[in-house]
Each structure stands twice: as C-alpha cells, then as structure tokens.
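Presented below, as structure tokens, is a lone chain in the form predicted alone.
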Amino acid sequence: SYKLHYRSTISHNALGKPHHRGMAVYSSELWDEIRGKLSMFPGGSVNLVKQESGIAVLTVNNPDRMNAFSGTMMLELQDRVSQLENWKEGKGLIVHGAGGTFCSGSDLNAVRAISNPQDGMKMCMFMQDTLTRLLRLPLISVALVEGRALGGGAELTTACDFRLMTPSSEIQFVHKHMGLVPGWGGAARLVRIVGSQGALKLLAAALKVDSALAERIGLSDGVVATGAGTALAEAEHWLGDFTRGPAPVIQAIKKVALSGRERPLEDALRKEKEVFGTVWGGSANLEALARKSKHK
C-alpha cells in the first residue's frame, strides 16, 4: 500500500544519489519502477540558475512541445526541488516557462506509455509529492506565466506563493477534455487559492482564465508586461519587494506562513514558536535593534 507521512526522509534523486528530501509527501520505496520508466522518455530540461541576490530562477524547457513534462524532466524537476531545498542563501524563486510559454503539462508520449492504473498512480504521487516540496521551500515563490498553463502546467503554477501573468497569457484546467482530473495536488491547491467553488468552477467548466479574470478571483497577484526579458525582469523585482532582507529572515518568514496554512491552530503555534527562537538574538535582530529600525 501507499505510505503518506509528513517528515523529512531519505531518497535517491534521478542520478542514484541520496538527497534530503525536506517536506515530502509520500515514502517513495515503490518510486525505483517509476523512475525506469520516466527516464525513457527523454527531451528538454529543467534548468536552475541561482543568483547572487538570492533569487532563483526554475526554467521549464521544452518549447517544441509547449514545455510539455517529459520522464527525465520529472525527474529532473526533482532534482531541481533538492537542490534549493539546501539552498542556505536562498530567499525566493520564479518559475517561468522557455519560449514565451509556460507549460503544457505532461507529454503524451509519455503519457500514453504509462496509461495503466498502477503506473499512472505512481506517476500521480511523484509528481504530487515533488510540486508539494515546491511550495513547501523555504523560499518565496511565484510563477510567472507568459503564453498559456494547461493541465499539469496549471497545477504547476498553484505550487507556487504568488502568480504573475502576461496580458495575453492564460491558465486552464483542461483535465475534464482528457477525461481526468488534476492528479499534482493541482486540485487541492487551488481550492486554497480560489475557494472550494471557485476551484469547481474552473475545473467543471474547463474555463480559459486570462489574465483580467484571474486577478480579479485571485489565482493571479499581478499583469507584468512583455518583451524580450522585460516579463522576467519586472517579476524579479516584484518578488523583490519581498525578498528584500537577510536569508534566514525571509526563510523565516515563509515558514511561519506555511505552517499557518498548512497546520491546525496549536501546531502552527508550536511551528511559530520554534521558528521564532531561530532569528531573536540573531545578527539580523542584534542589528536592527541596534538601529532601532522597528517603525521604519
């Protein structure tokens, strides 16, 4: 049977090697089968570039199919999410699309190779426990969508804090025209974005939702504008209004959120409060008392 747990654990990542594995969702003795697989469909590539002022930046590669996930980019992805996992400077993320798009969801070629159930649910757990570490970095993070989020590329855009559109660009929910649902936690996600009702909605209707729209039912925080570089410039200096600070800090603080979010009352508290002796009578709390900045 499937194993859910909720504490760090152990795994190996696509190249064999062991990693931490942080917030993870599901125990992955039954993901060695899965891993194979995937790793026979290659194409494009999941690409990290972290920067100096803290800010990652998580490209999905693979414009000739609308960056459609193919197996090793899974796996890839994986990788990717490790990585920042152990990123001690980090203090936020944007997750953006090559080519002027953003993603398409899971190749089908892929796809149609795995169409039974049991493979399919493993798939469904790899994914969804990969994009549920996403969200639970220690990292401020949006995805910026230019050009069009369909299916999975959808779900991969609510594993994100904050959401930046393009004017032109668009999320939806096509799982009902594959005779599915979300199977990344895409789901579950957006209900705490949207609202139990918002998110039937989307997903009942399949709705084509631009950019004027998910801002005004919140899925989306914000228009940046187009052009070559201009969108991921403007959204690295909106996030940079909220990484602006030390590292342990800014890490601090999205702790804090995420357990608030994520935990009952009394753990939340308890997840506060252990948090909060990480940075009282740390440099950055010395130095700003020392300034006396508090009111600034």
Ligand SMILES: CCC(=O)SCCNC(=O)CCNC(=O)[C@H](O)C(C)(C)COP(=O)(O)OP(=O)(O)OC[C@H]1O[C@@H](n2cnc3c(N)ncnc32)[C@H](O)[C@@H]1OP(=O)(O)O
Second form
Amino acid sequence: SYKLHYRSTISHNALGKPHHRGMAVYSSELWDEIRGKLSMFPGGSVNLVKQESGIAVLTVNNPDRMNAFSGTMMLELQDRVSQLENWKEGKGLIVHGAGGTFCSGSDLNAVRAISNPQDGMKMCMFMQDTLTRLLRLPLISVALVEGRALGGGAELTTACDFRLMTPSSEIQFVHKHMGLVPGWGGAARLVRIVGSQGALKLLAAALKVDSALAERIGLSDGVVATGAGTALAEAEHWLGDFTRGPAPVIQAIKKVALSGRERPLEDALRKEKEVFGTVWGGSANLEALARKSKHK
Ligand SMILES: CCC(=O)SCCNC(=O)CCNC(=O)[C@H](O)C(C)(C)COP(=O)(O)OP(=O)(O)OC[C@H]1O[C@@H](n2cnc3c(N)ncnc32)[C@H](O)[C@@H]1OP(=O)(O)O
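Requested next: the structure of the form predicted together with this ligand (the form predicted alone having been shown above).
First the chain shown before, then all remaining chains and molecules of the complex.
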C-alpha cells in the first residue's frame, strides 16, 4: 500500500523563513519505481513551446492513437509541468492535442498491460500528482478542445483553469463504459467546476458533452472556430485578455484565485496577504501610482 502525502505547499528554510516546496500531492520518493514502470510503454510525445508573449503551448502529440497517453508521455508531461513551474516570465498556458483532436485518455495498450491493481494505483497517483501540479501552476491555463476529449483526456481538460471548445468538439467521461471511475483527479475537479449534481450526471450517464451543453453547465468558457491553426490562434487571443500585464502581477492573480479555490477561508486569507506582499510596492504598482491611473 502507498502512503498518501498531502504535502503542505509551504515549508521553512534553514532560517525559519517560509518558502514553497512545490505543489505536489504525493511524496516524490515514490516516483522512481513508477517512472520505471511507465517508461516500459513508449510512444508519442508531449511538446512544450514557451513563447515571448508569456503564453506557452503544450501539445499532447500521439495522433496515430487520437493522442492517447502512453507511459512515456505521462513521464514527459510531468517534466513539462516541472519546466513550467520554473518559468519566471510565464503568464498563460494553452493545452491542446495534435492533429485536430484533444486526447483519448490513457493508451489502452498500456492499460491492458498494467491492468493489475498495483500498477493501476501507481499510474493513478502519478497522474493525480502531475495534473494537480498542472492546475496549480502560477499561469492562467486553458484547455483547447478540438475533436474528442475522452476518459483521461476529459480529466486533463479539468486540470486547466478554463476550457474552450470548437463547435463540433465533445468532452466525455467514458470511464463508466470502461468499468472505471476517473483516477487522474478528474472527478474531484469536475465537482468544483460543474457542482456535485452536474458531475454526477456527467459521470453516471457518461454523457457526450457538446460545446453548447458544456457552455450551459459551465464546463466550457467559450467556443472558438475550427480550421488549421485557427482554433489555436483564437485561443491565444482569448487568453490574451487575461494575461495582458506584467508576469509577477498575472502570477499573483492566479495564486490568490487558486488559494481561494482550494483552501479554507482563513488559510486562503493568509495566503492572499502573503501574495499581496509580493506585488505591493512592486514596479508595476509604483508605475501605476506614478501614472495617476483613472479607471473610466
Ligand atoms: C484514465 C482512463 C482512460 O482514459 S481509459 C481510456 C478511455 N478512452 C477510450 O476508451 C478511447 C477508445 N477509442 C475510441 O473510442 C475511438 O478510437 C475514438 C477516440 C472515439 C476515435 O474514433 P475514430 O475517429 O473512429 O478513430 P479510430 O477508432 O479508428 O482510432 C484511430 C486509432 O487510434 C487508436 N486509439 C484511439 N484511442 C486510443 C486509446 N485510448 N488507446 C490506444 N489507441 C487508441 C485506435 O485504436 C485506432 O488505431 P488503429 O488505427 O486501429 O491502429
């Protein structure tokens, strides 16, 4: 059995000052063994492009298998998230799939090979940890859903702050049809997005959620046009409204929204105070004061 480590996101350095230890759910001591297992199932890639604009694009790339996650792609995703955690200039992130579709979940060939309980638990913990860290990035993130987001792919969409869909795209938590429930943290996050009633309906009926229904229930935040490169450009434009401004301010906004979402009120207030201290009197704040801004 595996010990759960719901790690505090703050610890103390040698001088007793608080500092961040990362945003993980489980102890990283477990990862050597799990990484060894996942590396046995190769295929595809997870590509990251960090742009000058401060918006990065993460591409789930395994188009021959509708962007299903192989074992090595799970490993690559964790590495990409680590890179993004250390991106000081970053402000936003778009997660999308290659070849006009989002992601068909875990690679069923790998799933068949690790269908025993021990390996299933390892994969579940690894992906829960990675997707929690993805959602906790100090970047404003959006999943751009073209084509299908199925199973683990649907779970991946919930690990972003927002979701955009194309008119014909669909999100479907197909787990019930596979004799499963979400195991990448997707149920816990879905409840926070659409409420417990909504989540129960989507999971229990394994509903195909099209772009209109998704918008109505708050699963999607908007619809973008389809076409080669069009959807990505539109998503970037959409995200630009939220990422305009200096990186430290955008990152601070994400941090206070995240702590409000995840923490009990008093804890969230303390976190907000801590983050407020990082921007108060900072260069963006002083420049705004010097400009004598009016918000007409
Ligand atoms: C965490 C829990 C999970 O994620 S469990 C996995 C849940 N996902 C699934 O069950 C997806 C099963 N696949 C499908 O329903 C269909 O392939 C979907 C995605 C709807 C695409 O249909 P369609 O457009 O007709 O294409 P197709 O079936 O010919 O697929 C093209 C090739 O891709 C493959 N593929 C697709 N999904 C996966 C997957 N999850 N794992 C491994 N391979 C997958 C198909 O097998 C097919 O390959 P091939 O051309 O037959 O060699």
